[in-house]
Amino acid sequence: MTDPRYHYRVVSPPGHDELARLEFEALTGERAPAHPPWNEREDASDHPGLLWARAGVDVGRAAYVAECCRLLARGTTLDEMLAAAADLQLRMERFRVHARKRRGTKVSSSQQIERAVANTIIGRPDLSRPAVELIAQVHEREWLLSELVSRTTNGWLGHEQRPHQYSSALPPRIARAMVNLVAVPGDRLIDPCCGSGTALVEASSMGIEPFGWEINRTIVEQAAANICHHQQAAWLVVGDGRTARGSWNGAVLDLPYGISSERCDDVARGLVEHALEVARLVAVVTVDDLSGLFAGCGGEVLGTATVIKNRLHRRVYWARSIGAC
């Protein structure tokens, strides 16, 4: 097995670390450490930790994975890293170097680091419109020089603003991460309880064809208004999502809150079971513990996450259908 040559910078607000880990795993196909390293900072000025993988992927659509970089050179000191870079005799045109220096690091200024790295490269820099971006940074007391492969566009930003809002609606950033767990651009996605259309907007903006079911006609009309507001497109159906017929690559399911306890198990089971019948991958968010539900519904849980905001604890389940069409 080859050593990982790509590292990913993950940025997540407090309480979102576990969902960020799942998004990293879905995008890269790599397992993330159980304890998020991006929380392990020596002081508040530290940059978020890095997760390593053997392949580099496009993270442009990510909610929490900010960057993917390819490692070029490393060293226990800045001078050692510069020597390793010089040995590579890198040839690049129109490059720019960006130094990320931890506060209090007793080395040269960021500008001096950038010039020192640039001096190891054969080619012309371009600070205004670079074709290649290089990043020099400290990680776990080691200096790394890497080439930027891809960076998130933060496409979910601004999607909070829409004509129709609900306090219980899924925040766009969480919805985007959940879509990334189950679908890629070009796929078809179903949301059998689409509500005001948050997940549909995120899916459409990523080049995924979304289909939404909602039993309340008024809410469907509001979802349509929200989708149009963001200049996106989606198929909308007034009806019970458990009756949807067809096949989809992925399903996103935000289980309704506030259902009476007598009906909760039956409604949740019916929605999850149907989603696993019509989609290969399923992401479910709920406030309830569904850990024992998936095996009986024909699903294999790939990962779980708790997303915390104030007193609300959302639980995300990422599952694969055992017998999906």
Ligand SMILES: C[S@@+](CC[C@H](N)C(=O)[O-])C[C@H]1O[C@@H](n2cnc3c(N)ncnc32)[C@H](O)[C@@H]1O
The other form holds:
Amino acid sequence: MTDPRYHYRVVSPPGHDELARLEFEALTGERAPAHPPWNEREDASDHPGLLWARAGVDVGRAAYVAECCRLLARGTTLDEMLAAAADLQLRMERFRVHARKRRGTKVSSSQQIERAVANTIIGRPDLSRPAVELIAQVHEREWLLSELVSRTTNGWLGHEQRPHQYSSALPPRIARAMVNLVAVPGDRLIDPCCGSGTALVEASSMGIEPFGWEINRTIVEQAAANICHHQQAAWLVVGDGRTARGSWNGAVLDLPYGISSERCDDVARGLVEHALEVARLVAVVTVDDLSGLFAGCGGEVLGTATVIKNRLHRRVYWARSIGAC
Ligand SMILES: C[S@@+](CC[C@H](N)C(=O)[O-])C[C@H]1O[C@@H](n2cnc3c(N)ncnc32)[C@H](O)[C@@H]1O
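Rather than the form predicted on its own that you just supplied, could I have the structure of the form predicted in complex with this ligand?
Full assembly next; the chain just shown is listed first.
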């Protein structure tokens, strides 16, 4: 087995780290440690949470996975890393080096580190329009020099602003991560209880074709306005999500709760069963405990996460369909 050469920087607000871990697993196809490295740190921004993987992927559409880098050289000291980089005789045109210094690191200023790394490279730097970006940083008492492979565009930013707010709506960042659990650009996605269209907007903005069902006509009209506002497109149907016929690559299911709709175990079971019938991968978000439901519904749970926002604990179940119920 080859050593992991790619590291991913994961940035998640408090309460979102478990969903961030699932997004990393969905994007890279690799398991993340049960306790992500950015947990139990006092200042997450000072200690980037790096996760290692054998493959490098495009994280441009990610909600929490901020960056993918390919490791070039490492060392227990800055000098050791610089020597390892020099040994590689790297040839690069139009490169830029960015040093990420941990607060309290005394060795050198960021500019000194950047210059020292640049001196190990054969080729010309370009600080304004670089073709290659190099990052030097300390991680777990080791210096790493890496090449940036991809970076998120934070495409969910700005999606909170929309003509129609909805008290039961998912925050766009959570919706985006859930879409990333079940679909990739070019796929078709169903949201059987689409509400104000949050997941549909995220899917469409990532090049995924979204289909939404919603039982309440007024809310469907609001979803349509929200989708237009963000210059996205989706198929919308007024009706019970359990009546949707067809096949989709993925489903995002935000189960009804609270005052806007009745909490009802049978409705939840019916919606989950239906989602697993029509889609290969399903991401369900709910305030209830659904453990044990999936096996009896033709689903295998791939991962779970609790997401805490404004004291609301949401439970995310990521499952794949293993055949009809
Ligand atoms: C938790 S909200 C979804 C919110 C949505 N994710 C958003 O961000 O706006 C659940 C929605 O499901 C709708 N709903 C309830 N039962 C349904 C059913 N059987 N089929 C379709 N929609 C249903 C409710 O009207 C409500 O808008």
